[in-house]
Amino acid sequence: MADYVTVEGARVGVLMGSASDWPVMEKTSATLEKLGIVHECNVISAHRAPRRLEAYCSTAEDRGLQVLICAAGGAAHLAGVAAALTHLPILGCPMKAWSTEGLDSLLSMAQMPKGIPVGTLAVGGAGAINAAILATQIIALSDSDVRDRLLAYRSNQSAATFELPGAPGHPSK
């Protein structure tokens, strides 16, 4: 048995360098659920469990994963190491850590060497949600059902932009 969680039918793997990343990455999971994307979530530190990360990444495609979302703070090497271990798209979510409000994490993910790309999102919650949407967009390129759900999500998101619950002339939710 692997020492990481696998979910039957998962198309996205959400990896965190530490359990302390979960309060932010829970937004990724919730957004993927809203979009109907089966996914799995694991804590696998690139520094503390490199062999576990290698095992996870080397089996990801065979298990049906199409995209990996990696969240880490500080040195934030998880996304880069994962990108070196698989050809699957890697989306990086920089976390605020103990210094620089996440700038260190952002730069670590964004400044990858040529040939090992990490699609890096914003620091924190906005990036976590956008990673889920971007992963869904990637999957939607080859799955019309996912595309339909994505378009409905975006339409609902656009409609909600104009709502002012409780304001005169606007219906409350």
Ligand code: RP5
Second form
Amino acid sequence: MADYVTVEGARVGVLMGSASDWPVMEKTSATLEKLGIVHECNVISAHRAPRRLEAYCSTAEDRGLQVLICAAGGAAHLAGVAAALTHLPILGCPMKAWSTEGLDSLLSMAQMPKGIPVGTLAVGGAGAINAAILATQIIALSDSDVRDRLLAYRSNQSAATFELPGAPGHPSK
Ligand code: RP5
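Can I have the other form now, the form predicted in complex with the ligand, not the form predicted on its own?
Below: every chain and molecule of the assembly, starting with the one above.
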């Protein structure tokens, strides 16, 4: 049995370097859920489980995955190593780890040498949510149902931005 979890029909694989990343990365999962994107979540550290990462990435396309989202903190190699192991698009989510407020992770992901790109998002929760939306945007290019759900999500977000319950002239909730 593979030592990672697979989900039938998953189009996005969410990977993280440690279970300690999950409190942030559950926002990715929740956003994918809202957008109706079947996905799977696994802890596979580039440092602590490199062979497992290779097995996961080298089978990802054949299993139907279209995008991988990789979260890691510190010397955050997970996204870069995943990008080396598969040509699927890799979105990197830098985590705040034990120092430098996540700047170490951000630079580790964003400063990939030419040839093997990682699309790097913002540090922390905003990046975790945006990675889910960006993955959906990639999938929406070739799936009109996903495109419809993406447009509905954006439209709801736009409407919600207008609301200021309790402020003068605004309806209270
Ligand atoms: C990285 O080191 C993980 O992605 C996590 O952000 C950070 C700390 O991991 P733990 O020591 O909490 O497992 O590999």
